[in-house]
Structure formats: C-alpha cells, structure tokens
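Single chain ahead, by itself, as structure tokens, in the form predicted alone.
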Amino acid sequence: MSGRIIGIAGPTVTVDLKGLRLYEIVLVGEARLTGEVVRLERDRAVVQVYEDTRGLSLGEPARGTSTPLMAQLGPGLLSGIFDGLQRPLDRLLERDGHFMAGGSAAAPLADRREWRFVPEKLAGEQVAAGEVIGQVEEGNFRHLVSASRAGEIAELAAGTFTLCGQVGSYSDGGEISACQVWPVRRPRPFRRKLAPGEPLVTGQRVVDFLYPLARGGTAIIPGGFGTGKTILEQSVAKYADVDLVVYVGCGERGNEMAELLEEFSDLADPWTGRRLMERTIVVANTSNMPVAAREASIYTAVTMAEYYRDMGYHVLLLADSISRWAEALREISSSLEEMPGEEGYPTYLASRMAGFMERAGVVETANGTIGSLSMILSVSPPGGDFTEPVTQACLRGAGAFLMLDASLAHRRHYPAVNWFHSYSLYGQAILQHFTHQISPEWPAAQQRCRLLLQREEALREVAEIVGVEGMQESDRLILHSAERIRLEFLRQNAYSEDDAFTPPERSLQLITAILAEHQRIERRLAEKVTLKEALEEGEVDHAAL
C-alpha cells in the first residue's frame, strides 16, 4: 500500500493513504523513516514519525507495513543496547560511527550468530502457545524457547541453529523457529496474575528497612533536579535481588547513558561475579532523539522485560524518567492538536500511565512457571511540585511512593529520601517476610526507629525556641539517638563497596545496636545519671556498627 506525502508539520506527517490501522507503522520519504499511524481521516492518516524529519518534501513516498511497532525476541537480547525502536546502537555505531542516518535500520538481534537448540518436546506432542519446547543458554541464563502458537509438533531437531533459523516444524506445515515478535503495545499474555508477598532487596537501608519494595510492584522515586534519582535507579540496578535488568534512558541526557555504560560493563555483577551488562537490557533514548522514539521506548523496553518474565525470572524495570516521556507525550499531543488537559498534557495522560504501570505484577505465566516483573519509575516534577499531573498520575497507580528531599540532597545525605513523605503499600506482606525469614525482632525495631524519627521531628521546633541545652535530659537523647539513625543508618555512601549495598540481615543489626544504645541510657537517665556521663560511658565506636 503506498501513497505520497501531502503535509508536514515538524515530525508529524500526513498523507494519502487509505486502509491504514491506528499504530502501523508507515515507512515515509525516499529514506524511509519509521512512523506510526496517530490518526485517521477519511481520505488521509496522520504518521508521528520516529526520526528527525529535516529534508522531507511534499510529494515523497510513503508506504504503509500492515504491521504495528514490534520488537524481535529471542537470544541475544541480554547485554544489548538498544534505541526507542529496539534499533541496536552498538551494530549501527560499527556499521555508521557515530552519527545515525535517518532510515537506518539493522535487526535487533545478530542473525548470524549461532545458539545450541535443546529440545525439550517430542515428535506427535500437541504444545499451547507460550508452551516451553526447548531451551539455548545465553551465557549464565537458561533461555527457554516457547511455542509462538498452538499445535502438534512434527519434528523438533536438536543441534546448533541461526536466531531465526527453523528447528523445528508443526503438523500443518508452519515453521518453529527460537525468536519471535510481539507488537510493543500489546501486555504479553499469562495464565493469572498474583498478589505480590515477596520483597524486591535493592540494598537500600531507608527502602528496604522502611518503605519495602515487593517483586512484582511499582515504585515512583520523585525528586527534583540534583536530589539523586538516577544515582539511585543506578544504585538499585546494581545491587537489587532479581535476575536481570531493563534500564530505560527515557530522555536522557547523554553523558548520563555514556558515564551508566561504561559503568556497567566494566562493573563486577555482586550477585554472580560475572559482569553487570551480561545480565542488564539498556534502552538509551537521550533528550536529542526525537519525540516520538521517546515516547516508544518504555513501551519496547517492558515488552522485552515480560518476555523474561515468562519465563519465569524476576525482571526489574528502571525508567529515568518517566516525566520526559509524558513530555513526549504531551508535544504529540499538541502537533495533533488536540484538547489538552492541565498544563497542556493530554486528557488520557493518567489512563496511558495506568495502562503502563498495570504491566507489572507477579504472574503465573502460560508454561506454568512463576515470574514478576517489577517497575521503578523516576519522576522529574518542575520546580520539585509534587502536585503536578506527571507525578499525581503516577501516584494512582504506584504501590510505593518514595519522596527525594532537595533539603536532604543538599546536606549530602544519600538517599535523599525524606522518611516523613514516602510510603509503601506493600509494607504488610512485606513485614511477615521478614518477621518469618530474617528475625521476630524486625517489626518492633522497625515501629521504634518511626517513633524516635517521628518524635524528632516535634522536638525541633521546641529546640529551635529554647535551645538544646535548654531541653530536658531525656529530649535531648531522642535528638541524639534519631540523629544517630540519620546519619549512621538511613544515610549510604553510593560510591563505597561497603556500604552500597547492605543486606536485610545487617540492617537490622546497626538498627538494633542503635536503638539498645539508647535503651542503655535511657535507663542511665531514670538513675540520675547525666547524658554527657552516660554517653561517656557507653564508649561506642559509632563508626565501626
């Protein structure tokens, strides 16, 4: 189906063709650049296009594909750096330097590199679409190759075989081969859908102590510019207990992608040993790639993510920042010339980011097998206003809220996480986790940690009135202890081996020796010991819990 260009307004483009669907993609001009189908009129469609559209003229080509933006799934995936379109920047940058060509265009996934097929299904057998028939190992993963649709297996050979190449066949003729495609829009399908009760470790004491983040769940980390957001998304991807990783670049900027690359591939995984990137997915999508691309790739990221999930690994999913994907957003929106909504974001910003968020969850998945997929998304409001559509959007439908202090950035404390504002949704199911798994002791430590936090807090005002010396002895031990737990507990050094990642086990242990700590002096003080005398007493080397 082909026709001509008839208008064009920066990257949106309209042309003559009819018999489009909503989300094809349509290939436009002589170089042909990527589009999608954003409206569509009786006598024309509207195209968004992926690319930068600087030299397109009236009257080029334009070409519709019958196809929705997909994305190539299959081995290989893993340590692979990819664009908004799941274009692969690492071939393109050997096969064009450094600069992208408009149209250019390499598949996802090495063709030619060979992978030792495993049957797992025999000749006769009937499979269900999404049904495990054979496995490739993709360095330290087992890679298992499911059935793309139902059917009888005729033949299933074992041996070594191209990405795309058939290993096998169904009854009816139809070709099996180890990839597939899956249009980037469409949620991949499973049996049902789990309530999340396990916990999703990230190493951060503050998080994991306070506001735990479940396997399966969504978080928003908000914060404005210079808070720490994507130190700690990095920090996160590092050190979190799941299996593997998709890091979305939404908007970027790129020194930033640059300095998170070069990290990742030289950094030691702390879980296996082996490097980061083997077990990491980067979707870089900087803030001078075009709008549209933007906008694609968190959707070409969480299909890639779920396809891991089924089967049946924990799949983390970080996007910094999810702002300038609205933002993406809200400029198409306004080329199309549609109503907007407040501050100019489309009307459907809320159930476009709902319908996002709802990807995640811990899933029983068509081969039978248990996965999740978790989302962390960081959220840029202007002027850190956290009552802006962006992050009130997020908030309907983010199981965890954690809140970045620009007060606390700028006192050096990291995480910036203000302890007062965040919350987590999942911190019940979470707590008999940990009660069960770690100690009896974790909910009373992590009652008493609030409680010395939250009576802090009201205390200031009376020391900023009399003074702290004119405080009595036991207020003055709550400042004591609470900044203790600031400064020693709730505060980690990112760029320290030893403290940027802590276990639950050893956070309860600095909690505890904190909080007996001020036990002991508090039954010091009912003695009429002074707080001085009692601190001297004690000699704790606080440095070294």
The other form holds:
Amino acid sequence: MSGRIIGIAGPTVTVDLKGLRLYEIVLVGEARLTGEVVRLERDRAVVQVYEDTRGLSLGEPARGTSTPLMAQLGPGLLSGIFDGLQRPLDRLLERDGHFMAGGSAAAPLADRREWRFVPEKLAGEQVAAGEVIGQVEEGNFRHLVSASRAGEIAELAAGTFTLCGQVGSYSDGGEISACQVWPVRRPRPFRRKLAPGEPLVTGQRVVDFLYPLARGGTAIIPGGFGTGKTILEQSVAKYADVDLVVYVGCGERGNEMAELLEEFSDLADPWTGRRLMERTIVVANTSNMPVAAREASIYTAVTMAEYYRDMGYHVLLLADSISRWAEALREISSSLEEMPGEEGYPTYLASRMAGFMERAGVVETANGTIGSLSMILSVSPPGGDFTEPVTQACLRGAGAFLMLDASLAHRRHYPAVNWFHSYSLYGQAILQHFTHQISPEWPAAQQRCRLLLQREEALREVAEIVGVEGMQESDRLILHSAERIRLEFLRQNAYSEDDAFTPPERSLQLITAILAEHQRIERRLAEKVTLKEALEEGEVDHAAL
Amino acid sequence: MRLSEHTYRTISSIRGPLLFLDRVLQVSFGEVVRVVGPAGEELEGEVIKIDRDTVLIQVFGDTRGLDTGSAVSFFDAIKRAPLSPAVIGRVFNGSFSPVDGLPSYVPDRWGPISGAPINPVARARPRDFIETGCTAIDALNTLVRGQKLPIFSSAGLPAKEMAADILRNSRLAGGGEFVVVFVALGLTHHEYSFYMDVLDEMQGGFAAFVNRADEPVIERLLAPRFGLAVAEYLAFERGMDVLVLITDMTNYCDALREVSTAREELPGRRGYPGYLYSDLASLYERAGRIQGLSGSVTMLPVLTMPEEDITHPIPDLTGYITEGQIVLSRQLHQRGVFPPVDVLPSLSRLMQQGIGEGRTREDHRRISNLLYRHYANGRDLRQLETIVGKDGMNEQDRTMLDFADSFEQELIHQGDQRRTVAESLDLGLALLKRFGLDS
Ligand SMILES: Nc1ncnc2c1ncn2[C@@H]1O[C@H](COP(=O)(O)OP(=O)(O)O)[C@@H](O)[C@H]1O
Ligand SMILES: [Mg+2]
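Could the form predicted together with the partner chain be given as well, to go with the form predicted alone?
Below: every chain and molecule of the assembly, starting with the one above.
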C-alpha cells in the first residue's frame, strides 16, 4: 500500500493512504521517517511522526507497514540504552556521530551477538503460549525463553545461536526463536493479578520508614523544579531491592542521562555487588528529542519491563518525568486540533494515564511464576501547584504519594519529602512485613516518630508567639528531638557514600537511638533536672563511648 | 527534488507575520522562502504548515507594506547559518546580516540553525569548575563547563551588571579564555551599548547577534538559534570553550507567544503556547560537552520574572530545563547588596561534581552546607523577629539573626571586587568561625 503526503503540521503528517488501521506504523517521505496513525478518515490518515519533520515535502511517498509500534524482546536488552522508539543509542552514535540524525533505523538488539540456549522441552511435547521452553544466560540472569504460541514441538536444540536465529521448530513447520516482538501499547498477558504485599526497599530512610513502597505498587513523586525528584528517582534506581530496573528519562535533561550512565557503569548494586548497569535498561528521550517519540517512550519501557516480569523477576520502572509525557500528549492533541480539556490537555489524559499505571502489579505469569512490576513516576507540576491536571490524574492510580516540598528543598533538606501530606496506601501491609522480618519494635518506633513530628509542628506555632524562651522545658525537648529526627534521620545526602543508602535494619537503629535519648531526657526532666543539664549528660555519655 | 526555484503570486491572506499561499505544487515543511513586496522589498519566511496546496508561511522581518500581489519564491532549502571562525569579532542582527559595517565572510560551511539533539550517550558529564569571581556562585552555586545556568532577575534589578561581571571575570580551570557568543533579544539602545562596551574588553573574542527592541519580533526567535549554531560549531568543530549569554529570554518567550497567537494556536498558561517547554528545551539543551571532543558550550541565559513571580511560566519552565538558577532579590538590592543573589531559591545542580579536592578545595562542600543551613535558620528567625521583636528572642537566635545579616553584607555583597574561589571560601569560613558556627 502506498500513497503520498498531502499535509504537514509540526509532528503530524496527513497522507492519502486508504485501508490503514489506527496505531499502524507508517513510513513517510523519502527518508522513511517512522510514524503512527492517530486519526483515520475515509480517504486520508493523520500520522504522528516520531522524528523531526523539517524537510519533508508535499507529495513524497508514504507506506503502511500493517503493524503497530513494536518492541523487540530477547536476550541483550539488559545494560541497553535506547531512545523512545527502542533504537540503541550507542549504535546510533557509532553510525551517525554525536548528533541524532533523522530517519535512522537500527534494530534494538545486536543481531550478531551469540547466546547459549538450553532447552527445557523435548520434541513431541505440546506447549501453550507463554510456556517456558528453555533458557539463555544473560549476564547473571536466567533469561527464560517462552513459546510465542501454542503448538507441538518438533525440534529444540541446545547450543549457540545468534539473536534472531532459530532455536527450533513446531511440528507445523513454524520457527521457534528466542526473540520476539510485542506491540508496546498492549499490556502483556498474565494469569492473574495479586495484591502487592512485599516491601520494595528503597534505601531511602524517609520512604522505607514512613511511607514504604510495595513491589508491584505505584508511587508518584510530585515536586517543583529543584525539589529533588531526579535525585530521588536515581537514588532509588541505584539501591532498590529489585532484580531489574528500567529507567526512562522522559523529556528531561541530557546531562542527567550522562550522569546516570556514568554512575551506573561505575557503581555496584548493594544487594548483589555487581555493576548496576548489568541490571538496568535505560530509555532516554530527552526534552530536545522529538515529542512524539517522548510520548511512545514510556510504552516502550513498560513493555520491556513486563517482558522480564514474565520471567518471574521483580522489575522496577522509574519514569522522570511523567508530566513531560502528558505534555507530549497535549502537543500531539493540539496539532490534531482536538477539543482541549483542562489546561489544554486532551480529555483522555486521565484514562491514558490510568491505563499505563494499570500495567504495574504483582502477577502470576503465563508460566505460573510470580513476578512484579513496580512504578515510581516523578511529576513536574507547573509552578509547583499540585492541583493541576497531571498530578491529579496520577493521584487516582497511585498507591503512594511522596510530595516534595520546595521550602524543605530551599533549606537543603533532601529528600524534601513532606511528612504531613505524603502517604502510602501500602503502609499497613508492609508494616506487618517489617515487624516480622526486621523487628517487632518497628510499628511503635514509627508511631513515636510521627507523633514527635506532629507535636513539633503544633509547638512551632506556639514558639512563634511566645518565643522558645517562654516555653516549657518538655516542649523544648520535643523541638530538640524533632530537629534531630529531621537533620539526622529524614535528611539523607545522596552525594555521601555512607549516607546515600540505608538498609531498613540500620534505619530502625538510627531512629531508635534518637527516640531512646528523647525518652531518657524526658525521665530526667521529670526528676527535675534542667533540659540543658540533661542534654549535656547525653553528650558526656556519647563522648565516653 | 526541484531543480529550479518556483515563484508564486497566489497569496490569499496576510495576518501579521503570516502569509497564506494557495495553489502551491511543490513545497517542503520548514523550507525557507523569499517574499518580494510591491516596493521591491525582500523578506525571508519559513513554511510552517502545509495543507494540500495551501501553505502557511511565517515571515521574518517586518511585513508592513506587503500586499496579496507580493511574490513568494521557494528554493527547497531549510534555514542555515554561515559557519566559520571568521564570525569571531563580528556583530550581526537577528537575521545574521552584519551590522558592524564590515563585509560578510566566506563560510567554512552552512549549518542548519535548529541543529540536532546531542545523542545522550555522546554527552560528557560537565565537571570542570569555572571561576566566575562571584562568591554567591563560586562558593555556593558553582558553575561548571557545559552547564546551563540562568539568572532570574526582576525589573529594575542589576542583572546586566552581574552578567557583565561574570563575562569579565570568568576563568576556566586550565586558565584558558572563553569565546563569548552574545545574543541580545529586544534590548533597548542603552542596554545594548552597555553590553557592547563589556564585550570589547573580552580577551577571547566574541560574536554578537543583536535584536533591538524596535527590530522585528520574529528575529527574536531566530537570533538565539543563529547564536547557538555558531556556538556549537566553534565548540565541537573548532574545540573552543564557548560561553553563550542570552538576554532577555522573557522577550524571547513573549515573541513566541505573539507568533503563536497570530497562528491561532491554542494558548496555554498565561497565553504562552503549550509547546513552550519543548521550544525552550530546543535552545537550552544545546549546552553541553561531548565525549572525546575538547570544546564546550556553557549557557548563561538572563530572564526577567514578570511580577517577580518565580512560578510564572517563563522562569518555571526555564528552571525545569536548566541546571539550576541564580535568583536575584529586590530586598537585597534595596539593602545595597551587589550582586543581590538570594541563595536560598538559587541552585546549581552540577555543583557537586565541580567542587572538592583537586577541583576547588576539599572543605568546599562542608563550608557551603554550613553556610546554607545557618543562613536558612537566620532567615526563618527574621519572621519571628517581626512578631516578638529582637529583645524577645534568646541569645542564640539573636546570634543567628546577626549571622544572616553579615552573610548578606559581607559574603554575598562584593561590589565590583573579583574574588578567587579560595578567597570566597576563606571569607565564608571566617564568617562561620566568628559566629562559632564552624562545626
Ligand atoms: N538526597 C539529596 N542529597 C543531596 N542533595 C540533593 C538530594 N536531592 C536533591 N539534591 C540537590 O537538589 C538539586 C536538585 O535535585 P533534582 O533531583 O535535580 O531536582 P528536580 O528533579 O526535582 O528538579 C540537586 O542538584 C542536588 O543539589
Ligand atoms: Mg529533575
């Protein structure tokens, strides 16, 4: 099927092709730029083009491909760095140079790399779609190969093969390969969804202790610029207790991607000691790269994440920032002259967002193992105003809300997670887990920590009226202890090697020490010792240690 | 591919800088056209929309005097800049025509002005300290080579004096000189001559693209792209360290809004188009370094916050893209502090890599953290002071108030004095010691 370009407006191109389907990939122009059908009319189609459309001419050819946007899935994705369309950025660098070139196609996976395949099924066996038929060693990961469809196996050979080479065949003659493609906008199937219940340990004290996340859960991190969204996302990407991380730089800074790539190549995963990059897939579609590819980037990423989830892994997807995705949606919608909703966003913003976030979860996979896909999404509200549509749309699907506070950030209290407005719906379930796995002290310590922070807030108002001098000693003690909690516990320096990551056991120790000292002084005050003296006793004890 | 140029006289309407042209047979998106008016005046324009044989053209320059009989010629070329080291020492208008009375030069090559995004894996992480001579930056919000760090100013604040000092005083770690690319957008004559005097003193040379307040609005959108195309060329093909000063980005954004309104696009917040973020990113993201290449593009945009509101879309979206911001404060200015930098909302995101042992000094991080913490406390206490009065406060709190005052008057304030980073840090340390806050 081929036709011609009859209109161009920014990233959207109108073609006179007939018989296309919605979301089908169309190659437009002599340069064969990739685009996706976003609107169909009887004798024309509107295509959202993933690349810069400058230079495209009226009358240039356009051709349908009969397939929607696909991700290539197979061994070799790990450590990969892709753009929003899953093009491998290092190969584009080798071929096109330092700057991105338009119309450059490149397969996501290196097709000449060799893999060792070990079959787990014999000739003559019947397999269902999604059933495991063998495995490949991908770095330190057991990469399960599953049947792309049901059938009887005719042949399955152990040995080395190149990526898309055949590892066997079905009785009806069909090929079996360890590599497959999947339409990125369609969630991959699983048997059933389970409720999240296991903790997703982040190594960030304020999160693990006060607002714990769950494997298979979703969390959002909204905050104005400079409040620490990116550093928090990157810290979690480094230290989270998961098997695999997919990190999407969605419409943000190029230098941040350079920073992430450099650090992840040097640093070790604290849980396994291996290089972080070995467990990471990066999707980088920075703010100056094409907007339509930015829109696609989160789908490309989540499809790769689901693929590893289906092997029974715990996968964490981090996106920085989901607001840039929403803005891409808005730019495309407005170039289609759709009726705008709130703040110019299309009216389907909330349902698209919900559809994306629904792809998180703990699942029993098609082959019966348990895997999980967790999401942590940063949100960049204009002017730091959380009533805006994107934050609100995210809130509906999010299980945890880590609100970043500009006033904390300005005084360099990082992570600037506000301890009154944030919440985690996983709190209760995870609390039980920590109580059993770590210490029965956990719930009480958490309770007392919260209480002190709340009392501090109330007392601060009093202090503003009467001054600290005019307050009772017991109240001044509360101010003192709450300050210690803030400075020594909640604050965590991402740039300090010792501080950047704290396992939950250590978090509990730290907070317990502060709370114990608080109690000791409380007792001393009851014995009529002054606060000043009681504090000094503590320092002496400390010095004696 | 067209072999010859095509000329049409089929304009159906003219709206501000926009022309609608009918019955066009061959045209490319983003193509440059030439428009010849009834009096023989020549203007350039760009194709911004194609709908079958109707083409929408945005004209660069003043469209007054054009009529529907004007001729429009197509060449099948996109907007390009003449690239050559000969650009150094020259002054151009927003259309890249020389305004210094000298003839044009023969370019090394022509490059598209919008450039192409740097492949994220090709980027080298910025980490080389730049000494600006300004304590609020060097000690507290350190700038590094390849960073984009804007100055957020407000009407009446001395942003240009501060920018000028940075130009005069900045030194690369290795001692080399910057080449400055100066992009002036909507400047008054007074501001323009102020900057030109400063540029004339630059050792490393400069190239200037100047669009004055009374010159076409549309050239305000072009000038930064010319400037950046030149900057990328000098940096990544000629190995130079380029410092791009763009002022005032607020005028750029207002020009974008004006053009967008004329195109009848859906207005976003405060009337700015919904793509303002992506558009600004297409400029700011051109700063950086590239692995294996020696040059760099460091960017210093200056903007005026309308109504002193940092949540206004211009500073807001800028702050979301740039690697920090230097925020100027009216209170400090009124108290005679120069440069009047409010360090609390200011930030340099790339500071951590640029400081410490072997870069600035091993105690840099500690000093800067302490200064921030205690100054933030002192500032909080000023609110308390307005309620209970200084006499109602305890001694410790009164000390913190005095510390905040001294911090502003002695450390942030430096008048026209250039300080090395060591001097800035020593001064900060001495201040902390004097108040017993150095541990
Ligand atoms: N945990 C942290 N420890 C130390 N500094 C931090 C931390 N989080 C944020 N920062 C500081 O805040 C700056 C902005 O953080 P970033 O994550 O880039 O903000 P955002 O993405 O919200 O704009 C960083 O450059 C760093 O200086
Ligand atoms: Mg960020």
